[in-house]
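Encoded as structure tokens, the following chain is the form predicted on its own, with no partner shown.
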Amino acid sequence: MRRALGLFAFIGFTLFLIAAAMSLRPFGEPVHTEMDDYFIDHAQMEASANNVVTSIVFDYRGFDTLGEATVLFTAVAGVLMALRRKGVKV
């Protein structure tokens, strides 16, 4: 009984994965492209940057990038504090 239940769960999960894979959108075809077109058309004029990616990271999403850098710095500082050796003077 337990083996049949495991086999039934395995088949159900496999069918779910196949259905999920079949419903995926083809790679490289996004649903909404309005924002992409806006950034490409207006990035140089609004942000004065020749590189669109740079203007998005630092101008349009500057505070978000600052928050991500703060989280990363805090994580590195926490790991260094957790792995430090006590009694070793540098």
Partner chain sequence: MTTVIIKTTTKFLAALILTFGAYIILHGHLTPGGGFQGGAVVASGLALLIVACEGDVIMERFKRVPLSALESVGALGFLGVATLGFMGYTFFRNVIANSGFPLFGDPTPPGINPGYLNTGGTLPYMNIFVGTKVLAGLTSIILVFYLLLEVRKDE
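The form predicted in complex with the partner chain, contrasted with the form predicted on its own above:
Left out here are the partners and the other molecules; the chain alone remains.
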């Protein structure tokens, strides 16, 4: 019974994935390009950086980088707390 249920769920999920892959937009035709065009046109003058990726990561979407830094901090704190030896300072 459980096995049949698992098989049914597997087939259903596979069909869902195939349907999702069939309905993807063709490569090279994004839905909205206004934001991309804005970044490409204005990033150099507004953030005064030649590298548009850095200006997006640290300026326009700084909160993403803040979350990423938080994730790294949490990972390091967890590893240090779980694995450190007694009496050793890192």
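We call the rigid core the largest set of C-alpha positions that still match within 1.5 Å between the two forms. Numbering follows the first chain given and starts at 1. These figures come from a predicted structure and were not determined experimentally.
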Determine, after fitting the two forms on their core, whether Thr14 shows a C-alpha shift of 2 Å or more between these two forms.
yes
